[in-house]
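We begin with a single chain expressed as structure tokens, specifically the form predicted on its own.
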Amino acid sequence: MVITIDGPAGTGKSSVAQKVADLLGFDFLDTGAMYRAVALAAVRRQADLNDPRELEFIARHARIEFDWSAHPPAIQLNDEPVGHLLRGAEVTAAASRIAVVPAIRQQLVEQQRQLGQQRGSLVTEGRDQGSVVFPDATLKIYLDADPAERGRRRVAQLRARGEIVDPAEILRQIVERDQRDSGRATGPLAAATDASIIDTTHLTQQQVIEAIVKLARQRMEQS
């Protein structure tokens, strides 16, 4: 059984997906971390982020794997654990450029499908998991929230890490990312036609988790 959780930045996809996976006893796949790992490789090589061919070359030679014995699964880049390096501003900015390169998306989509076949029961989160990567998923969820609320959450997250941030700039970045993700030709941000849409603006994380787990158990009973 594959459960996909898609949505724009700041809707809490990663945290929700991980906890849903824990409650159901499924594996958790953080696809955003895969794009961020390629971005980290590009940053380290001081790549031209406006050159798709250079970025594609870097992605082809980046070996991205997960250590499934860790909780949550720990992403590795060329055998190096890099999860703690993927949330900084530089890698985040680079990831948004990486994500719009069609050849890189195709490469990572293939890897994600392979992981789905290998791991069996999986909760996977991203922006095109239900619409592109796993079109036959048993349950598809699309999380959404007001941009201002998503900006507030992102600011709180960064400040909790000790970073100094400008709320107005964070909101601008979120709106810009939404436009870029929705407008790209390959794997655009969009809710699958058969996805259950949950607006998280006024919901707690626990309420969102409970709603998804309830839907998942209903599907499991039906099957």
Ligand code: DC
Given for the second form:
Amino acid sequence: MVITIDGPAGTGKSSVAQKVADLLGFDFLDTGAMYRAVALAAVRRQADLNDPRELEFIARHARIEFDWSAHPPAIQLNDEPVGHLLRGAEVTAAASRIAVVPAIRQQLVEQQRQLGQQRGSLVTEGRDQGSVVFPDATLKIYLDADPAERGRRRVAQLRARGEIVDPAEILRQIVERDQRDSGRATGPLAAATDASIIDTTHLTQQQVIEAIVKLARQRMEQS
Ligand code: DC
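Okay, that was the form predicted on its own. Show me the form predicted in complex with 2'-deoxycytidine-5'-monophosphate next.
In what comes next, the whole complex appears, and the chain from above leads the way.
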């Protein structure tokens, strides 16, 4: 059984997906971390982010796995735990460039489907999980929020981590990433036609979690 949660950056997808997975006793898959791990490999090799063939080569040699015994599951790049290296500005910007390369998407989509089969019950979070990766998911959620509100949330998150941030620059980056994520030809950010859309602009995280868990329990009863 798969529950997909898609949506743009700053909608709180990750924390929401993780908590929904905990409440339902499902595994949690952060697919953005997979793109970020490939980006880290590219940044370390000082790859040309405009050269899809170089990026594809790097992705093919990047073994991305999760340690499912950790909570949340810990991402590894060629056996190295790299979760703590994936949230900086450089890797974040590179991930968004990596994510437009069709061959890399294909590789990661295939791996995500395999994980879906292996893990059994999964809450998976990304941009294309309901629209492309798991078209038959039991429940598809699309989280959205006003860009200004998403910017405020990201600023609060970064400040909580002790980072010094410029709110205008964060909003600019969010809008730019939205455009790149929605505009790409392969696996663009999109709500599946059968997704439940939740606008989180005026909701607390707890309200969003409760709404999703309620929908999930209804679907589980139906099936
Ligand atoms: O969700 P995130 O910010 O960690 O995602 C990092 C980048 O990867 C972001 O630019 C969008 C992209 N991504 C994607 O294209 N498809 C996914 N399923 C998940 C993330």
